[in-house]
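Let's start with one chain on its own, the form predicted alone, as C-alpha cells.
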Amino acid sequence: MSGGRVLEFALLGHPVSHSLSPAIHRAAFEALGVEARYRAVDVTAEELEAAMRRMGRCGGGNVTLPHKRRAAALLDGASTRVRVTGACNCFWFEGERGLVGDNTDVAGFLQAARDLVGKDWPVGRVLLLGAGGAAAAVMAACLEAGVGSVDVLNRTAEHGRSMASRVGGPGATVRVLEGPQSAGEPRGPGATPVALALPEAGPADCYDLVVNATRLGLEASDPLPLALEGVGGAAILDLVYAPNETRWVHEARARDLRAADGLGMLVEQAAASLACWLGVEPPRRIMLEAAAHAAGRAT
C-alpha cells in the first residue's frame, strides 16, 4: 500500500515509554497491509521542531505531553481544531504547505462521547473537570457538536476562565464554576492531589455528561476526580485509563451510571491520525483490541 517505501511515524513527548500508541498503530499498519514503523521518541522542547520536520518527511507522527502547545506553534499549516485549542497532537508533510497538523483529540472525544451516550449525543449540559490541553479538546468538541452548554470546574478558576475564553470565544455557552476549595491538581512537588468539588449552589444533577480531563486517577492513591453523590443520571467519561478501568468508572457503574474510561478516546484519536496520514478507513476494532492487550486489559 505504501508503494515499496517504508513509512516512519513517531510519538514525540517526554516521557513516552509508557505509551500504548506504538502497539495501537503497529496493529493498524499490519491490518491495513501498510509497510510502516511507529516508535515512541523522547524529545525535549528544544528538539521538538527538528524531530517533527524529520518525521513529517518520513510519514508523520503524534505529539503528546508536554509538547502539544509548542507543536501547534511550529506548524506551517494548522487545522481549525489546532487554532481553536492551541494544541497539535498529529502532524505530517503536505506538499507545498509544508508541516501541517491537526488536533485529533477533538475527533477522539467526539466518538468516545457518541459511543457512551448514544442517540442522546449531543447532550444538553456537560460538566468538564480540568482546564489543561485535554480539557481544551473536550470543550472544542462539545461546542463543535452543538452541546447546549459546558460548565468548567478547575482547581484554579482563573485557568478555567482563560481556557474558556480561548476555546469558547465570545458568546459561547460556557460557564466557569467557582469551587468551594482549591482542587484537582497538586500545587507543587510532593503535594497531595485533592478532589474537585462543586459549589454548593450548583448541584450536579442538572448535567447529562460529566468528563474528567484532569490527571486524577493516574495514580492508585489519587482521590476520585469528583464525588458522584448528586450527579443524578449523568453519564461519566473519564479520560484517564487503567488496566481494569479507573476507580471513578467502577464507582459510577456501581451507581448504575453509564461510564467509560479514556481507552476508547485514545484509540479514536489514533484512528483519526491514521486517516490524516493515509486517507484510509482505520481498523478500529483491531486497534481497540491492541490497546486493551497493551494496557493489560482482558478483551
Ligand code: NAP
The other form holds:
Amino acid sequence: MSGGRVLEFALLGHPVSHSLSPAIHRAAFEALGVEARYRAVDVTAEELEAAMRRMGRCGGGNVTLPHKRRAAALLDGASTRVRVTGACNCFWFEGERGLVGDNTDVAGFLQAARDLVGKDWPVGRVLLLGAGGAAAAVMAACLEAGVGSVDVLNRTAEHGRSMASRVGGPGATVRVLEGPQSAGEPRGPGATPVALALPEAGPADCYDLVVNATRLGLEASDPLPLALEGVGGAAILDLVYAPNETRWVHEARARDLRAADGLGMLVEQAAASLACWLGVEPPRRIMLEAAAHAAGRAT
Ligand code: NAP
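If the structure you just shared is the form predicted alone, then what does the corresponding form predicted together with the named molecule look like?
Up next: the whole complex, starting with the chain shown before.
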C-alpha cells in the first residue's frame, strides 16, 4: 500500500490548532502498525487546492472549517455524499480518477445515531437543529438511512430552507419550522447566541431523535440549543463535545433521556476516513480512547 515509504496525511483548515484529529489518527496508525504521519496544517482558501493535491499524492487528508465546500468543488471525483451535501472533509488520490473525496461526517453521524438509538434506527421523526455544514451531513444521512421525516429548526429560517432544498431533493419528507427565533433580522457569527424554540402551535413531544448541529454549546455561556421540556422521550444527539459532557447532554441524562455528545461522531468520521485511505478496519476503541484523552475527558 505504501511501498515502504512513510505516508503523509494532513488536516487542512483555518484555524486547526485545537483539533483532536491528529491525536485520533496517530493512535490509529500506531495500533495498525502503519508508518504514517498526520498533522494539522493551517491553510487559506487560496492555498487549499495545492495543499490537497500535494497531500493527496502522499497519502490523503481531511478538510475542516471553513474549507469543506470549496474542497468539494476542487475534486476530480466526488462521492455521492459529497455531491448531496456539497461538502468534502476527506480526500486522497486514486490512480486514473485523480483527486477524489468523500464526506465522512455522513458515515460518522450514521454510526453515532445507531450507537445511540440501537435497534430503533432508522427512527421515525428527527428534529434537526441547525442549517450549516454539519446539519447538511446529518440531513443527508437521515434521508439516506430512510428516516421517516426530518424537521429543521434554525436561527435563520432562510438558511434552513436553502439547505432543505439543496440536500433534501424533491419528494423528501423534510419540513422547515419557523420558531420565535426566526423573527427579526438575520444575525451574523458574532451575534448574541439565541436558543432555538419550536413554533408555539408546533409539534412538540413527537420526535424520536433531536440533533444539535448548531454552534450552541461551544461556549460555556451559551444557552441550551433547545429547552428539553418539549421533546418528550426523544433521544438527544449533540454534535458539540466538551471535556466531559455538554450541558445539553447533562440535562437530557438528568431527565432519563438517551443522550450522547459529538465525540463519538468525531471518532466515527475519522474511522471512515481511515477506511477510505487505507481500506482497513479502523481500531475504533483505541481511536475513541485517544479522542477522550485529547479532549481532556476523565475516563
Ligand atoms: P456552520 O456551518 O458554521 O453552521 C453553524 C450553525 O450554527 C448554523 O445553523 C447557525 O445558524 C448556527 N449558529 C451559529 N451561531 C449561532 C448562534 N449564536 N445562535 C444560534 N445558532 C447559531 O458550522 P458546522 O460545521 O455546521 O458546525 C456546527 C456544529 O457542529 C459545531 O459546533 C461543530 O463543532 C459541530 N460539528 C461536530 C462534528 C462532530 O464530528 N462531532 C462534525 C462537524 C461539526 P444560522 O444559519 O442562523 O447562522
